[in-house]
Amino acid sequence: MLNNSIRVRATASVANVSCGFDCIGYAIAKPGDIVTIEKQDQPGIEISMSGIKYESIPVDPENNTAGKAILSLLDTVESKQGFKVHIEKGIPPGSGIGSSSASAAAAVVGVNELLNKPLENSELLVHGMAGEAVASGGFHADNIAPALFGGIILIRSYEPLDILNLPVPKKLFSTAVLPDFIVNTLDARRMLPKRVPLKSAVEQAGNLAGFTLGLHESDFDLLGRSMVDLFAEPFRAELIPGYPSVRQSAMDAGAIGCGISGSGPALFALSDSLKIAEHIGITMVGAFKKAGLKSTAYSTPIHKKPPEILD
């Protein structure tokens, strides 16, 4: 007998990772969103919200990342099943750590389970991307893929979609620090240049290759040298008060590298121990405070698991 309801938790994620604009992301163990889904007799999706800063998120399924992801999945499997969906936000919207992707990932995993798994987990990605497009204005997978699959993901190609799992070195840890203000993803994308100089493109390609090789060989020095963004950070840094000093505080505290997570305002840093990751978080919070912003730090291992079915 199939269940009529399910609760699923999906975690936050860090996208771009400095050198991998729109093509690299990794999952972190916390924070996360919890999505509760219940079958209903009539067709359609009803969405309700609670949690951190949920008031700004639309509940119309066509304009909600989880709702749109579910609609995309139902269309593909030709199902008229209706659902009540409650999204408990643990990840603030507009934070830069995959808030919209976490909701979409939990939603498609939960609905797929309630429909007796008509799709493989790998087939859920395109529906999560459809949901993510509501927030970002385009089909991007560097948050939704890590949220769905865990670990560190490389999107080698979007047409056709080609997703690769990269190795996670044993001693690699993440710090994500969320200042208490919002950067709109659409606005952050609009400020990027339509073209980049050939020299920058070549350098960025080298950084991405170096970062990928560094993961394979657990070469943290190579990772650090490769974590330079020539595409987005030079423009987005001005959106974040205190960015240079916060980044420098992380490097001084022992970070392998530090940059903007996704479109910001969150910053992330990588390090080689949990103790250092926690110390980096404390120093970054202090640097944000000097810039006039409250912030919250999350220091965790790279999260390797897909969304968790709670019950």
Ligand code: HSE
The other form holds:
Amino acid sequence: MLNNSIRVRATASVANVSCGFDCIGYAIAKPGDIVTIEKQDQPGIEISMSGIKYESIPVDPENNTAGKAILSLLDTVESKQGFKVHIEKGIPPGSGIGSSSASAAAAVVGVNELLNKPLENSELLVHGMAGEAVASGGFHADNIAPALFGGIILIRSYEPLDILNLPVPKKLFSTAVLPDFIVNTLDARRMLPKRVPLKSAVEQAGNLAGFTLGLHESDFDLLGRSMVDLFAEPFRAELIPGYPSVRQSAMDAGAIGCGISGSGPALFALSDSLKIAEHIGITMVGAFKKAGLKSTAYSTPIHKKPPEILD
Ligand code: HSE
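Having displayed the form predicted alone, please output the structure of the form predicted in complex with this ligand.
Full assembly next; the chain just shown is listed first.
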């Protein structure tokens, strides 16, 4: 017998990873959002929310990333099924670690299950992206793809969509540090120039290639050398008080590389042990404090699993 309700947890993610603007992202084990979905007799999506800073998120399904992702999925499978959706935010919205994507990923996985899996997991991505677009004003998959599939993901192409799993070196760990303020992804995308100089494009392409080779060969020096962002960081760094000193504190604490996570204000760092990842977290929180900001650190392995069905 099919269930009428389901609870799904999807995790946070780090997008861009410095050299992969809009095309590289990885999932982290925590924090995460939990979405509970229940079939209802009448059509339509009814959304309620709880958890961290949920008050700023719209509950109108057309303007909610989970709601919009579900509507897109239902449209494709031509279903009129209605759902009650409760989103428990464990990831603060506007923090830069894929908060909106986690809700959308958990929502499409849950609805697909409740409809008896009309779509393959890989087919859920476009619907998650439709949800993500509500928050960011553009189609990008570097948060939603890792949230849906886990691991480190390369979006080689958007048209047509070509999503590739990159190898995750055994000893690669992530630190994400979230200063306590919101950056709206839409605004952070609008501040980027429409064109980049050829010289920057060449350098970014070289670094992206170096980064993927570094993952393949577990060459952490190469990873570190490649973690340079010429597209977004030069413009977005000014949104984050103390950015240069917090970044430097991570490097001094042993990071392989450090940069802005997604559109910020979170920063991320990669390292080669959980102990160092935790030490980097403590150091960065201290550096943010010196810049006058409260922050929270999450040090975790790269999360390799898709959203988890809790019950
Ligand atoms: N790649 C996107 C951006 C990620 O940097 O705008 C948003 O989290």
